[in-house]
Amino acid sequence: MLLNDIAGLRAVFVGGKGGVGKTSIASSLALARAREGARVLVVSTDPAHNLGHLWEAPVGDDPVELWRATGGAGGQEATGRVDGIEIDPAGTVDAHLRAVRGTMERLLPDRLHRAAREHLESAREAPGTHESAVLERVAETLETGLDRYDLVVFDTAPSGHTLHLLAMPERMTGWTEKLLANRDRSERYSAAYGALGGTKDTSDRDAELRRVLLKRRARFSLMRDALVDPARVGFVLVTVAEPMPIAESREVAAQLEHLGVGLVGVVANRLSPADALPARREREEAELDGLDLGAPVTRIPQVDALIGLPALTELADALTASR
């Protein structure tokens, strides 16, 4: 069912309460699509990364191959593959501040470089620095992923962090628009100053700043527009059949609707075997009976020793069988 629900989408965000199995569902979903011939990039945005551990492979901030199809029908080369990225928050902030520092040092007079460096260091721990840097990295990954892969699957942080992240592109796009408007006014003032005989030439700096802002606006606009495009992007909500995760799932679904992000599927993960634990499974089904979030629910059984390709293959088989 879930594979049908995401058919045709270019990016899927997999989210939910912490500890419900988001990484395993995101990874098995990526594997299931790759076995159908798709090129899939799975991206972990959760600071508590489990992607590399789950795949038993070193995964970092650059794409690394996790799985590739072997052989092919009729002599055709198989194209299915899964690549993985773990976005490193600390490393992302460092790279973000280095890039900002480089830009500022190119744009500011030499006498202001030291003050700019001190300001950036103080900004490292300021509220919003981490979120802004991670958002820029996610937007960049989405941009390149849409260009190079058939599907990008985001394994996200727990619900609150993810909802905040999804709300940010709209705000950051508007903020960048204001900066560009301010630059337009500044450039008009500079032109008027030059017409009056002024000699200060800031055209190169203004042009570079405009290029930086335009690039940033394009990236955030792409992410903002993609998030609310049901033909390209959807959200898959993972839960377990317990009261607290079910209640949080309802809250997340309401927030997604408010943000305009389409909920395309719900995964009820780690269900007890009906033959071995009938009473427990009956309680779980009772919890799921009231779970009406406007998206189909895919039931996935408990998988023991969830690590490595065999376990992911078992989960991918369950997703495929649910069709």
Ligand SMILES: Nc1ncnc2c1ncn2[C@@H]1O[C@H](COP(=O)(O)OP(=O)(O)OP(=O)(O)O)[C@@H](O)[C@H]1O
Second form
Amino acid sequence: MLLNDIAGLRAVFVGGKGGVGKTSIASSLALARAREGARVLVVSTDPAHNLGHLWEAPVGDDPVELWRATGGAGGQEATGRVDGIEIDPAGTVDAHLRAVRGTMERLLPDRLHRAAREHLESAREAPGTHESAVLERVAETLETGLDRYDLVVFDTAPSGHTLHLLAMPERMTGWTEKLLANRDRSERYSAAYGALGGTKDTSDRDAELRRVLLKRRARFSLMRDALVDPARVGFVLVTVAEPMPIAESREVAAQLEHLGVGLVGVVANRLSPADALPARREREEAELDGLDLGAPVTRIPQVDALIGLPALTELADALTASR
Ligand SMILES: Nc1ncnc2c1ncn2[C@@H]1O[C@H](COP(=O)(O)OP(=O)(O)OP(=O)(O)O)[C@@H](O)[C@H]1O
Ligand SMILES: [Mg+2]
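Would you mind generating the form predicted together with the named molecule now that we have the form predicted on its own?
Below, the chain from earlier opens the complete complex, with every other chain and molecule after it.
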């Protein structure tokens, strides 16, 4: 059923409470779509990555191939493939600060460089730096992913963190708008200053800062627009049939609605197999009654061991069979 729920979407965020099976479902969903011929990118935004562990392949900040279809119908080359990325938070913060520093050094007079560097070093530890750097990478990955892949699957960190991330583009665009408005004002001053014989240097700097801010604004608004576009992006909530994760799922669903992000499917993962004690299965079904969140529920059984391609194939089969 999940494959139908996400049909036509270009990006899917897979979220849920810690340990419920987000990475496993994101990966097997990617595999199931790739087997149908889609080019899929799986992106882990969770600092405690285990995408590489699950696929038994080294995964880093640049896309690596995790799976590729062999052969194709009628002698045509098969197109289906899964690539993976793990967004590296520390590396992302480094690259982000390096880029900001480069920009600042170009824009500020030499005498202010030292103060700017010190300021940036203190920013490295500041709350929010890490998040905004990760958000920038998520937005960037979404942008390039939409260009180069049929589907981008985000394997996200446990709920709270992810919702925060999804709410950020809105705030970041607001903030960038304000900066741009300030630039507009100061550009008018510098135009006046130029007319009075000021240097060209100032207006070059202004133009560059404006260019940087505009690019950032474009990237965040692309992400914000995509997130609330039900034709392109959806959220898949993974849970297990236990009271706490289900209660949390209800909260996440309410917050997604508030953010305007569409909940397209719910996965009830790790359900007891058919030969389990009936009492246990009944208890699970009673818990699942609470999953009336306005999106279809896909039931996925507990499998033996979940590591490597055979296990992912088993889950992808379960997703395909539930269609
Ligand atoms: N259907 C399943 N059958 C058997 N084991 C499963 C199933 N789904 C997930 N698991 C196992 O449960 C554990 C947690 O799964 P996974 O890492 O996918 O969850 P997660 O939500 O991504 O966790 P985290 O919040 O830590 O990122 C793993 O050991 C995984 O192998
Ligand atoms: Mg995970």
